[in-house]
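To begin, one chain is listed below as structure tokens, in the form predicted alone.
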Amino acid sequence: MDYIDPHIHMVSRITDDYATLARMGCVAMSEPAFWAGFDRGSVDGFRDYFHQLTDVEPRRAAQYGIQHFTWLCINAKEAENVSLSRDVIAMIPEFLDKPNVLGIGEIGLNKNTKNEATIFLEHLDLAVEYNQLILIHTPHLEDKYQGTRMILDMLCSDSRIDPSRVLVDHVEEHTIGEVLDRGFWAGMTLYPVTKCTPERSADMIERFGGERLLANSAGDWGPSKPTAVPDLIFEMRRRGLSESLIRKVVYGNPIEFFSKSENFRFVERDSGEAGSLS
């Protein structure tokens, strides 16, 4: 089955990853902007980096029919250096027509510190002055719970954010109740150690449907699966969940969130034409 993995950190993967998840039938993906596993420095380094995002990667993509797609953004983990984060959110402008560049993320919180809240504020003004679509960022473990609460107050206290255009990612059996409710898609990334895994998702999907519901791997640098999405179809299939519902949070339901940025123009496998962004 064809399917789309809409977060995933393929700077953080050798080429091979890349030939496995074509073989896989991975067709598509899009790789938001995250943490380096370093706080990087100055504002070049992050240049550099979307560079990366928006040049190098989707023609690493490209050699195995995969489309790429990407968010910009300086992660929560280093907006405790305000001065650094401005400086980073004055430059994404320049990047922001790209071909491949769909919104602006991961933002959110890590340690729901007021540093966090108040560059995840201003990076909200500069996805609503630019029309940009938002990936969010949910903490991890025990902040979980209070970071998406705060997150969410936050993206509904702003009349100019339109639930519609966020994706909140990371969720989990505490959280994911309350995303949908409030009008946002939820992603949920699938982890061998934290988050959750594909047999919880699986559990998810049963408990609230299809509706505005995505998967991923993340595919960083830590503990994680590229291919952790196969993984999902092949739990949902063993559950006798039906091919259509599997079909729509795998790649229906990316297709549909992403097709509200301009920038995704995503061809199908069967025209023929996989691999163009243009």
Contents of the next structure:
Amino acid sequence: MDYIDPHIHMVSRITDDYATLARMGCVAMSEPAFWAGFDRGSVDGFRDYFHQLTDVEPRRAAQYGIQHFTWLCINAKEAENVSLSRDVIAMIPEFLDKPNVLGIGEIGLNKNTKNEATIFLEHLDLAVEYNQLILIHTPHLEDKYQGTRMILDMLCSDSRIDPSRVLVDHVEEHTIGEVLDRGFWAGMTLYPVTKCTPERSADMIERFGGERLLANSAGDWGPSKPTAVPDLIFEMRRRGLSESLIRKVVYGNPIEFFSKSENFRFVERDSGEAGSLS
Amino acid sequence: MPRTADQILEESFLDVRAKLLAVAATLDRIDRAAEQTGGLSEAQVNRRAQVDAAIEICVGDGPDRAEKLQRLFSRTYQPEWRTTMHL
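With the form predicted alone in hand, show me what the form predicted in complex with its partner chain looks like.
Below is the entire complex, every chain and molecule, led by the chain shown above.
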């Protein structure tokens, strides 16, 4: 089955991973800007990173028939440095016209601090000013619930934000309901130990249905499995869930959400027609 | 056609058995070490109590045990966070 991984950090992966993903049916992916495993020291460090996301990775992916899209921001961990964050936010518009940029992300919270919240709000201003989609990182482990609620508080108190243009990622059993109830898109991250297994994700799909729900591998520099989405497909098939529901979650939903960005010019493998779901 | 409860238990039994054994063996390991090297620190006593509370949730009734566990392992939401942070 063709699928789209809507959240995978390919700058952390070797080229063989692109080949493996292509063999597993991955036809497109989106890569949010995130932490690189170390704190960068200057705005030029981010400028180089954004060049990698908007130029290098799309070419690397294309060698394997995969369409690569991306999101730009300074992540929550490095947002503790408010001065650097503001320099990066001021520089982001240089890249917003690049053809694979879908929006601002993954912005969010890490340890739920004042500095992180301040920079999150300034990213929202940027997204509104440039009419960009928003992709949001929610914290890990014991900080996830409070952080997700803080993020929803900030989003819902801003009348400029359209929930249908926002994807709140890394939802789990205690956060998915409120994210969907408030009209946002929700992403489940299939990640060892700290996030979701394919089995628990399939449970959430059974409970909440497939509407506005996406699944991703994260596939970052930490312990992670870039082929986790095919694992979810396998688990859903094992349970006898319908092919139409599986396809909706791993293919139709990413297309529907990403299509809200003018830069999402996706060419479907079957029809060759841009943006077609038939 | 959704799977029956019988089917799900049949398919999951060995996996659940293995995970329960892993938890039991870990608790045994902690107890053995505590006997040999002294008890748990205060912070770890609290964590150990969290594990006991989690096990109680697992043996309780209801279809939402996973969500209850998540909340058990979460910090409590502070709705007045914006005032506290002066934001």
